[in-house]
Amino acid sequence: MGEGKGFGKTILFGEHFVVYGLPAIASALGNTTTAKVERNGKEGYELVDDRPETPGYKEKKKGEYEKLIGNVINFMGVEEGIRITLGGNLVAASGVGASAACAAALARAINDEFQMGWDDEKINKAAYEGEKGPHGTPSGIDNTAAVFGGLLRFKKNLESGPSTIEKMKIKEPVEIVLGDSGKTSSTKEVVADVRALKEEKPDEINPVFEEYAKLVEEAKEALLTYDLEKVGQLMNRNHELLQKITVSCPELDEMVETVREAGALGAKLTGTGRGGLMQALTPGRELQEKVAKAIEEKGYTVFKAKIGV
């Protein structure tokens, strides 16, 4: 039996902007999706999905995951029938890189079962192919974080060459709180909507992208100098920019406002938007607990994690 895992992730800066070649900053989470692969002597594959989930996520994403798994299997040249069992402690939800974590875990498990000898670079390419299932034309940031872990500055190469991946290191890990809106969105649909908006209203939307290009460089400097107050301020502004390109929703905005009032240094949606997760910067266990409680009192599900691990 082959085994593998992939990290969940949170995007600190850059959702949607990264699709257009602007840098993004992401951090892997300690939570992972695991995969086990064993040959079953049948045709195709059978799937047992034991991952925890936001209610309805697996059902809504069923077709996308069928494409994801098929893409990974085909890319890796697997011709024998296999049984795939997914598990781990990463909750399957919009915003935590659940599909990328699955693709990375599956690629590693296939590599292990069939003794293919692939390194992480090749595993990342397989995970990227898998990501085309749910995302159409993925940026590549989710699968990169899922495979390599850590804190990353990522810039997509729009000319089909290799993307730029810069590993970053901060002084020490920082506590964050993730709040789940309970809604699941389609990355492919939201990305298409943003592209249409950008084409229809260039005078209004292009300045948003120009401001973000400056913001992300400030964010990189603030993280490297461990200026968490500045990081929080930039997260707040990044959320406002995401609102302008219509990818937030009332639930995310309510959580963002709630955590700021509870003392979070900054907060923004993370991932696709229009559902999924919000993240709050809450250095120190005491603040993390206080902010988590504030969201729970609003009726939302909360996850506590660290970035920069």
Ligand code: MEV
Contents of the next structure:
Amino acid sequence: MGEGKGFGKTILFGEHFVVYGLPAIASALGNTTTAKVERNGKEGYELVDDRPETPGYKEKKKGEYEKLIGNVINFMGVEEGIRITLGGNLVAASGVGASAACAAALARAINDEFQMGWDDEKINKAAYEGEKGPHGTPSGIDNTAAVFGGLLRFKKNLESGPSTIEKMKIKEPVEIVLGDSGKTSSTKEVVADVRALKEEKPDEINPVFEEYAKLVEEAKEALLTYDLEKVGQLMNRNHELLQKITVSCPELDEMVETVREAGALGAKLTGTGRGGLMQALTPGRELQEKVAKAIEEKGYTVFKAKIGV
Ligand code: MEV
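I have the form predicted alone already, so could you send the form predicted together with the ligand?
First the chain shown before, then all remaining chains and molecules of the complex.
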């Protein structure tokens, strides 16, 4: 039996903007998806999905995952029938890079079962192929975080060459709170809507992209100098820019307001948006608990994590 795992992720800065070649900053989460692969002597694959989930996520994403798994299997040239078992402690939800974690875990487990000897770069290519299932034209940030882990700055190469991946080190890991809106969104649809908006209203939307391009450089500096107040302010502004490109929703906005009132240094949606997750910067266990409680009281599910581990 082959085994593998992939990290969940949170995007600190730059979802959607990253699709257009602007840099983004993401951190892997400690939570992972695991995959086991066994040859079963049949044709095709059988899937046992034991991952915890946001209610309805697996059903809504069934077709996308079929494409994801098919893409990874084809890319890796697997011809024998396999049984895939997914598990781990990453909750399958929009925003945590659940599909990328699954693609990375599966690629690693296939590599292990068939003794292919692929290195992380090739595993990342397989995971990227998998991501084309749910994303259409993914930037590659989610699978990169899922495979390599850590805190990283990612810049998609819009030509055919490799994207830029820079590992970042911060002084100490920082506590965050993730709040789940309970709504599952389609990355493919939301990314397509942003593209349409950008084409329809360039005068309104291009300045948002220009502002983001400056903001992400300040964010990198603030993270490296461990100026967490500044990181929080920039997250707040990044959320406003995401609102302007219409990828937030009432639940995410409510959580952002709630955590700010509870003392979070900053907050924004993370990932695709229009559902999925909100993330709040909450250095220290005490603040993390306080902020988590504030959104739980509003009826949302909460995950506590650290970035930069
Ligand atoms: C989804 O986690 C991040 C998006 O920017 C899409 C992508 O980068 O492929 C919305």
